[in-house]
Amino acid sequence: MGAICFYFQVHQPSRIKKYRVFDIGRDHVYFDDSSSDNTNNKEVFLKVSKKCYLPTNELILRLLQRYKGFKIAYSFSGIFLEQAEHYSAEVLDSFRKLIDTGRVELLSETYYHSLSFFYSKKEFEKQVDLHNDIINKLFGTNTQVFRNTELAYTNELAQWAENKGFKGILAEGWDPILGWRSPNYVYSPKGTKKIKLLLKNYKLSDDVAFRFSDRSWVEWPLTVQKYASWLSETEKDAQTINLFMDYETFGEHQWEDTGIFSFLNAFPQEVLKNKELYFATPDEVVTKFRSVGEVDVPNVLTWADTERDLSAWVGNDIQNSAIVTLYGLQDRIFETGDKEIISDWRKLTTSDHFYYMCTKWFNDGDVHQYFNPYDSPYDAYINFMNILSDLTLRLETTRGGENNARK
């Protein structure tokens, strides 16, 4: 029997208003609500609830009430927590609803949604340590599987994870990573000894998360029969078919008349019609499941572009020269010991930032212009940089940073 184990990743970054050169040294509210545009985080996190998160709560929560052997995976970022604190208690009661089924689970991750394993191991144990707090608070609840923002990972990534206890980590089942390999085994990561690797199957999860509203595809429309027809086409002694996919899926990046809603809805049943498959979490599946092999990734695998690299956030110049600058301000912030200065840098560590920056096209052109709120890419570098101008300029005022400078 194979396990169908569906995961889901909800995040919603903090926006950064736009910010002229001119409110440099005056200005120093970087995130602002009072805009009427589309970095208005209160207006977006609320369009997205209405569109994505409530519907979609009220539908999953019927459908695990309905089939017990039903059972899902989140993984929320720790900003998106926090949003959902501020601005919707209706949203965070909704996934409580969900949680207290006692059938989903919830993953670990970074707190602001950060690449930080890759600039500052030391920020990015914190941001980890954060998002666990953030977890049991909310919930109540530890976590026993791991996954990087955009699921960034490395077999250095895996050993870390290891070595913090994690059963489990994720990553994308890329195939110039697996050669003649299937996604839909459990692996090993090359230089560790007890944890599992977890691949998403991303021909299945891109089917949904992407083609299905796409009427030029050759499977357009997809129903909910075939695609299930898909699943038990899959290998015969398959482990797991890992679907991994952005939560706003449902209601915002698939609208409501695509049919995605009734898609899911049907989704377990026809599904469950098929008596060699059967739902499972994360950890349950690295619970129950050998590896097969070991899975050598020694440079970065992500689940987004063609490249599935880290081209999508560091991927041009200006790219390198903002996040460069962002984590050189590092220690000089911590210095401060300012808990308003340190919240504001670690907000701009989430990865986001740095997509909008990305000048790819042709193939990844539409995904990225689609979640970018500013005009082009240099318009968002050229805001970005101007709020860390302006928090340099806060770093002299303080005595941490003036310490520094006279180092």
The other form holds:
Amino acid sequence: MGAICFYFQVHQPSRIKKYRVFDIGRDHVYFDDSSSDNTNNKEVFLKVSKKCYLPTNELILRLLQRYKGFKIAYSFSGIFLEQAEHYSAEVLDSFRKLIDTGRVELLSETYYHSLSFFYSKKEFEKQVDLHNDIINKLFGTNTQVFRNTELAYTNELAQWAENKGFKGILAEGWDPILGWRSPNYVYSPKGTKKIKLLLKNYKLSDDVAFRFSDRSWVEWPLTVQKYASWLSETEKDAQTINLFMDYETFGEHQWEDTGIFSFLNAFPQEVLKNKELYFATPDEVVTKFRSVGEVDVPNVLTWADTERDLSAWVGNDIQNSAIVTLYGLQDRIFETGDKEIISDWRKLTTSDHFYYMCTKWFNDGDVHQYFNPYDSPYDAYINFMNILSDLTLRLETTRGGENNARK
Amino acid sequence: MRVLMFGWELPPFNSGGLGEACYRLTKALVAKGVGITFVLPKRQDINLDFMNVIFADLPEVGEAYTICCESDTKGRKPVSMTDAAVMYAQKAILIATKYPHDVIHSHDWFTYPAGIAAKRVSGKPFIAHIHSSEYDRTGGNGANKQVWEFERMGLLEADRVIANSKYMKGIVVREYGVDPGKIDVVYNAVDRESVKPKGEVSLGLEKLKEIGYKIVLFLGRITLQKGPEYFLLAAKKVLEADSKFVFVVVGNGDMYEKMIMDSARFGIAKNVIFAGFLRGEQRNKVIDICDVYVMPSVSEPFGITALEAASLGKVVIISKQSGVSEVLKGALKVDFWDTDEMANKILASLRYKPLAGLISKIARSDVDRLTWEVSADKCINVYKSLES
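The structure above corresponds to the form predicted alone; please give the structure of the form predicted together with the partner chain next.
Up next: the whole complex, starting with the chain shown before.
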């Protein structure tokens, strides 16, 4: 038993609107959909704000005020923060209030929530820098711990993060990687000296994030007492129980009527009843504990699906075709020096675009389809490729910062 | 298990998918030990080794699905379709007495009165199998009242109803007021081998392909139900973006001439080929040669041609208002009226190569799952549920 280390992922992609072959060369606005479709980013943002961000932030603030030992961490994608700036100052302010308590840590990631580490290191570094800039600008704070999009991790990424001066990095605590070992300790990534690795306890995390409202689950309904007792049952000398999940778990994935807010409300009190449990942020955990051993992850490990790899994003031919075509444009994109072209291209690197093209759910359930604003993975691909065709046309008519194609 | 089955047609004397579906289904049922006496309304030169085909010897009647207006049922033809259905029922009384059976199975409205009559004689349970409804054929407008009434009577009198899709089931419940609890869904299947072209049939389209034209196919009756006008509207939009396309329309129907006129009116006549009705090898060949198969039906209870095209690895674009869209994941789907989207998908599926590859890969596994054995098993379950 030891620290309860919460980290919540806060992200909303900039979805691309319905874009047909006939729009190529005529319409260069890809993201600002004002229709009533599910690709209207503003509408989605406001909807999720109402169901999740605002009520959850309000509750978290109360908990932080009430329990001085309560601490959490967030990782915001830049693309989320950008939308918050545009669509809801209220949401941004409510996060600021939490951060102002001094007991909320922010993590580092790519601004565009992209998989660029695996396709362009140069772009990846740039996106991490951009993220750092917006965190600094909006919250006046710095980050110490890095987490990559979809928790996608390899030894190489950890080595990069160490070189960049990060103290810690996050990954999935997946059994095939750990073998007999437990995720509830601090480890060292293979090939590094100082940086520490925090592993998600996926069983306990997913009990809340995925199974909380599942009536076919034998443990349903999950009471906070039951859950706290599971936390107490971890190894006697455990250093940290890492509970990593999407922030949208609260109110959006698990709706209010499932009792998720009451659960969260009662959580700190119930946990703190056990004197051996306390809350700590990722930075505190990696500062406090020494590594108990080395973890070797030569191939990409993510937090998704039963495969825990990148197959939800680049598992089929259309996904690969889309992402390879996108990164294939990179050099020409930057040669233009055109801010809007570069920004449009970067927004297309967001991992969600590729997730929408996943065909795995044809066989295994509908987790993917629930988050898909498009009718089908094929539709998502056609839309994306049509937009890439338009972007390519813009490149051809734009030289050295002069954009003739723009209306 | 002995089944007395009333049908409308069997290949090679079939006008549409119903005959084909009956043939494949009965063959699979017989392979599983079901004994079938299959009744056809008219005497034809059909001799099948796997089941006993008998004939009710009705006089000449029209094609199964041509009824759209009063004149089809009254006058012109020697005997109207609805009168023929009644005559079929009269003959069924004798047939039901002569051929012992455990269950009666009728295919579509024309055979329902016969099924009901047989039930009156033998007291055996009656199953109304519905492949196509008057609602689909007319889009809900101007339905023939008599046909509608025969359909309704059959569906309500039946001990069980078999619908060929959830979509069809929905119509039966909504439009005919049938209790959903007595309806089973049994999907049609496709036999890849029977679609694969074998002989060296030439259609003259090969030349067009050689010089770089893409071929988009419509195959079905040229009637309101099948949405041919949406096909032409989409064709017009595609051709505005890319002239290297040929649109082939295969089939006959009451909108045939209108479609020819429309293609001229749209200024696309030189890129639209009307091939008329094709069967057998020619039909298989035209599916095989196309790049994209489009099924823009306004209301399609199933849509077996889409499965056939998919089984040959073709990209298929099907309307969401179809039963086949429930089982074919390897397909692009559109609302039949959304011709912009139809054109978008026709162009995109040929422009972005990996898409066609993935779709046909997924369609292949869909088709592998949909076999007539599976359909036969489901029918047998229905029979068994009525035994006790």
